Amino acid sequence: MERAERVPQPAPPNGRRLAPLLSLLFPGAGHIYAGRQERGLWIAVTAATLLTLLWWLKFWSLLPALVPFWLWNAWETRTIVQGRRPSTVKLVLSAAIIVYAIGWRVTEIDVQRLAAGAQKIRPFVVSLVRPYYVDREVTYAAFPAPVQVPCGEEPSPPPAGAGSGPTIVPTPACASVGETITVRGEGFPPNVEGELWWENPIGDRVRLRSGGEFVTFVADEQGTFEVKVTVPDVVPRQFQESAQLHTVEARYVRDVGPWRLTETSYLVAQRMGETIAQALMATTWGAIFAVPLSFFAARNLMQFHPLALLVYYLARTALNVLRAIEPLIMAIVFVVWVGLGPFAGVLALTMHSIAALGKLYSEAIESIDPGPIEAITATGANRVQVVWYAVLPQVLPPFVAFTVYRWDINVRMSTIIGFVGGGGIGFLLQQWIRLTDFRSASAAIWAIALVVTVLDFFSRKVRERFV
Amino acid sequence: MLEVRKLTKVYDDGTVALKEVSFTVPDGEFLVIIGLSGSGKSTLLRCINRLIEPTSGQILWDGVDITAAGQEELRRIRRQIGMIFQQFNLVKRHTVLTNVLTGRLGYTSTWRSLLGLWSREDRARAMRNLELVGIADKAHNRADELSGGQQQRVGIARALMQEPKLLLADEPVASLDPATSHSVMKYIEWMNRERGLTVLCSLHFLSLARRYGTRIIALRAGELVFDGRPEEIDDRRFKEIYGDEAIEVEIR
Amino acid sequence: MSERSFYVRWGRYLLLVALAIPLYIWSWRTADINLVDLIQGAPKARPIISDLVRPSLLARERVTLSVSAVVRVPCDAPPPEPPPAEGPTLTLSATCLNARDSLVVSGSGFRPNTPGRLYWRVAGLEGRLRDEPFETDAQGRFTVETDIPPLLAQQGGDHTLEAELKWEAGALRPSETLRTTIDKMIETVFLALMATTFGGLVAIPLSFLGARNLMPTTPWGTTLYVAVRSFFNTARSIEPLILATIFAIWVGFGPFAGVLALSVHTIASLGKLYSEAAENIDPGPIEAIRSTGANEWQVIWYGVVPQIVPPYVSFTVYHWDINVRMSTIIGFVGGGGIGLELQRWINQLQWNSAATAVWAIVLVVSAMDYASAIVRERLV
């Protein structure tokens, strides 16, 4: 191509004006009149193609948008009738202007949400630097004192004497759902920090919360601290009607136990275990199956009769096909078929490596040396001896390249097939993001992170040694 | 004048590549420097220029210190040395003429060049350079479209655009053969003899040596061996610089 | 390598192999492997096999015709004569009926051979009531049997018989589920687009500072060097959807957030791969440009940037394409494109819907992975 564009082409008669013309009409007329009918109709084609896509979106106000491309096509035919080469960038860079204008709708690009969306995500990019791997076990200290909800007939019960070790007294003793109550506490250790907890008359507790924050409190240089705190809505409507004992608890750390793995670690090990079996399973099946379909798909082996190379059209659809619908979408029917679990995700990755694998696979074996072939059958050897020593050598170093990449590449697809249900750690990652429980999430995505590092390493390792 | 004095360069791994070396290139001389493969020839002509910082010794030409010249001052130096390669590095998919052009870039403003905004008179003497070099028919063609040969002459008309005194020739020959060889060579002679420029060259033959220099320098292992005329090389002095196993071989 | 050696090599593999069996034991256990699950949900999978070459493309209008009778249940009064009407009628066996009284409706002059269906308006109750269904006959007439459903008792008052027939008239358009489809694969390929375009963007500064042959060897520059480099092997290990998940928090469902997740895992693995062909360029034009004299600038812009511009375009290209593949998914998570359709008519066991979105992406995909092939051999 670059060399024919250099070629001048003659101008055809009184087309040195007419041609520009045609161009403005429509994008690339000029270009066929005037001799360059390949441009022009690749020119036409984009034309007609963002015209229909703009018609489809009723995008009709990007029309201006459109504008750079239809008269730099219009000056371009000029350029091209004066015997000069056009600049295939600068046509591109004009498409690229209305390409973008579409896009940028399409997509509902909104950079006003990504910076107001921040503060929802710093919780999250906090907890990066704060897997949840480890942590201590922590004893606390805790002072209740009661709280009659509503205020009933019944005199609200005394508040608890004051004794040697740390108290607290809410004020006033009784109030209904929703009412503030002020609690003070007294006898503290100096400048503690703590937290504050409600209890139902049945056990169950809450930690109370205001404005989507946790209540928390300081003591003073006194051991005093006094901290307003919403009455919580922890009993069924219909029993709040009439007055019951609720406790309030001040809560401080006693003592710090050692560090400890967290059920989380645990979990995300089992997981990740789960997702390289996963993915091993899958790359085995999936080479099983990849090989003796590799053979039909490679065309040198294929040419021998018309109805060999129909099947080989046949293989290599079919692969293409296969090939291009993502394992997640596999997985889905396959979680339909086999049910959830990991087995469903191994289905699903099969499908997607045998395809992959049977294409690099026979596209190995159609880019082999015939000159090896040629010498050992020379020397008399026989079919299995040409294809012990002079077939194999040749293709099974790409064969266990391409499986162990494929193994690498399964590794990372397992990672998230269990976002619709397939098994491995997915399932448990997403569950913590929705959950907003960050610091399990960063403790998966750092392991798989470490674990898909490492296996990219080694794989390019054992391909460098083998190719 | 060009003064080399006890020009050493040790690079980061240990190797001594050059011990010591110290000579004198009077203006208009055609020096060829020979020794074998990995002697110090091409860290020699590298140095000249500060492609490779030496690590002690001077270099003086015309009694400005090379070696101690800041980066500004380098860069006025260089675009007055010019250097053709072995593998003739040029831009394989720029065309002839813009890879003639960057020998410009020197005298070009940064901003203009990164415009790609060469003066006419740039143009016109590139156009004239690549004449003289017989492959003005090919200035459009993109650089990898040409004959080694003809690559070479490129790197030459490059070197002709910085209208250098001084020409640094990195084995111009050693990727061609002997024909092309020959006549990469008389245009280098043709620089030296008719414009005047005192050229540095490194060659691997002795009989190209032989034919196209006034003055022969021998580096073995990084020390100066042999310093003289052409034909004062004889069998032992052959020896003494390519080693005892070697047979010396004719190009023509 | 001798002929020898190389089997004494694969010998040692062989060793590696049987070492691997215990791996695979556990492999098999925990991936949960179950044949009989796979054989026994076979006839699961027939639906999603049969439909799957029946994709959704083309439907005509349907047209509805609704004629309707009034009837009294309870009985206590009779109602009022139905105005004799021109064109399909309804003929009822009574007008007054009492609950699980038997009415025999006949109509005529309908379209023939159509399939319909009897509902009830009651009277005071919003929506209306399932009854049978029947077909016209080649005249147009057809002959069904109900009982008076007990709700209509309940209500009291007059309530309407509806008969109503449908079909397909008019032209074939594109079904529902085709245009949507189409809507979402424009969308698929523009997130792609979007998020090559700005990831590449990034990724270009970036290359160059984890490219060791362009980075300075001082201690600045190396540790530059290997944290551009750490954070491209980390970046790169996350899946999009991951980042989806997380983005779709940030700003919300829509593919907006698809193309921050797709973004950053673009300049990661783009930023790797230009910095790699960064390595990897040609030190001899750069001598030669700086030989000249050219001051830094120049030296990249005439001695780099030639070198650089094919491998780039050529991995930008490249990675379009796979990027289209990702946003055939990351609407799982809500990252837009086509993923959040395909996943609805899937759990919706619309199978002949999901068959369209999955032929969509077939073609799409292969069509983005051929012309990325072209472009990339034109560019070497």
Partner chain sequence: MSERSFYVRWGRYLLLVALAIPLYIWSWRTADINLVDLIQGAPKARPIISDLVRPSLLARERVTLSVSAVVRVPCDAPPPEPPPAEGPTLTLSATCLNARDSLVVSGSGFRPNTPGRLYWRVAGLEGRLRDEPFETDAQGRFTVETDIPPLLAQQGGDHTLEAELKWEAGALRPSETLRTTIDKMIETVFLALMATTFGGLVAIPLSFLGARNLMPTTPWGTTLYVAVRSFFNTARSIEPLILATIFAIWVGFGPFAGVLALSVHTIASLGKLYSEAAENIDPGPIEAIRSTGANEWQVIWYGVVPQIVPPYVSFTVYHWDINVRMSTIIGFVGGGGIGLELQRWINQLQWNSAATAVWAIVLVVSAMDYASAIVRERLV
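Being a predicted model, the structure only gives us computed values, none of them experimental. Positions refer to the first chain, counted from 1. Note that the rigid core is defined as the largest set of C-alphas that superpose within 1.5 Å between two forms. Compared with the form predicted alone:
- Core-superposed comparison between the two forms: the CA of Val147 exceeds or equals a 2 Å shift.
- After superposing the rigid core, the Cα of Gly380 is displaced by 2 Å or more between the two forms.
- Taking the rigid core as fixed, one finds a CA shift for Asn200 of 2 Å or more between the two forms.
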The other form holds:
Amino acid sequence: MERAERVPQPAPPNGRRLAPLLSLLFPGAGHIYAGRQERGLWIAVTAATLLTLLWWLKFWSLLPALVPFWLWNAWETRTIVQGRRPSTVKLVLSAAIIVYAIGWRVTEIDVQRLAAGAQKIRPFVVSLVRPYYVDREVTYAAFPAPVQVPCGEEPSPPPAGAGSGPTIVPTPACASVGETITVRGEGFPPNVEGELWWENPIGDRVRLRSGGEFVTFVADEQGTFEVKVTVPDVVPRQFQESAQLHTVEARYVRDVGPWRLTETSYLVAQRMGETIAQALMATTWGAIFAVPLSFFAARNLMQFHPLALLVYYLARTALNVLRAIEPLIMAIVFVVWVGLGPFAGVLALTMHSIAALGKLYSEAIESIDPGPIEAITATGANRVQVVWYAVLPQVLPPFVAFTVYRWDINVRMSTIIGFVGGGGIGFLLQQWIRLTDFRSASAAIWAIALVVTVLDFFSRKVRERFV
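Can you return the structure of this protein in the form predicted alone rather than the form predicted in complex with the partner chain?
The next block holds one chain only.
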């Protein structure tokens, strides 16, 4: 028989006025006075918790957000003393206002900063539509000229004169870091566009910039150009005390060959294959260890004896602990243990796969039909025979589906594991992002998306077939 729901009874006239006033003084007090002790206690604990959070975080400016909850609590008390049912949903929503206000402040959500920083992500977004899979082979023509940095006691190198081919002449021929020199070019092909580079005494080269933009030149109809450049701060420390010869170089594209696959394409294909292999090995080893563990973690198979029930609780605890540790943390541990590389990633994914698959397998075992188990047990079969003939035929299809789905998950996880040295495509992706090589990074991202999409389609087909 169902328990009849208690209908609130109207309070006496004095209680109708006093109860709301008590709730205004402190939430929940009026509920307790009106006979709704459990509800009043929950409201009082909620109010105390919210006030404690505001005090601990020193978010005094959020106190107004607590007003709706405070007022609704008093209004609800008035409803109760009048003999009507209170609205729990409205009370929860009024409390949610302050909870979300605290969450907004703690997480430092700033929509203005989101909009202001959109320009910073523009190069990466643009690179996503131009992944560096193919490129054309380009041959450059380069024409250098010496520059003394800084000016020393020895005379500066004489400027090169115009010869039969293109030449450049820096004026003056010596300067200090940060000073401006004029680079004049002669004998270049008419209307050709090019770049200016700088090389220091130890062979380090940088492309010259001015105002944050790369310095370029365009030759006129006579093949001459003139641009001003600033001597960059690329002087090695051991050469800063004396004058050294640097080189300014003018380059232009001499020839453009056919389209070809870039080195990035080969690296992405190689590391993507490594990522898939990582996921495959981790899923296989995870399934091998998870299958026997899942039978010990299935309550319907382990409640025949108190000792077996203890084994069940131990197995469940082990699965929960392993599943609670993120693969990224496990990868850091194994990188320290076995060093950088895909082996550390495989170990991390295997440990997490054992926990995840063990839980899924055990729940599949617990949901099987007990009829075949009872029938085979009645014939006198032992525990192994019961599992082999009554349990395995029922759980094999979901086991296969869960395993394939786990492989799909491990491919995605192995990408993140690579960020901490676990090998795979993630390691390359992290390096390219750090070097701001966004076109190469976008090539890796599109490869990951393609492989995950294909594996997701494959795993879905397998699940549809077996489940």
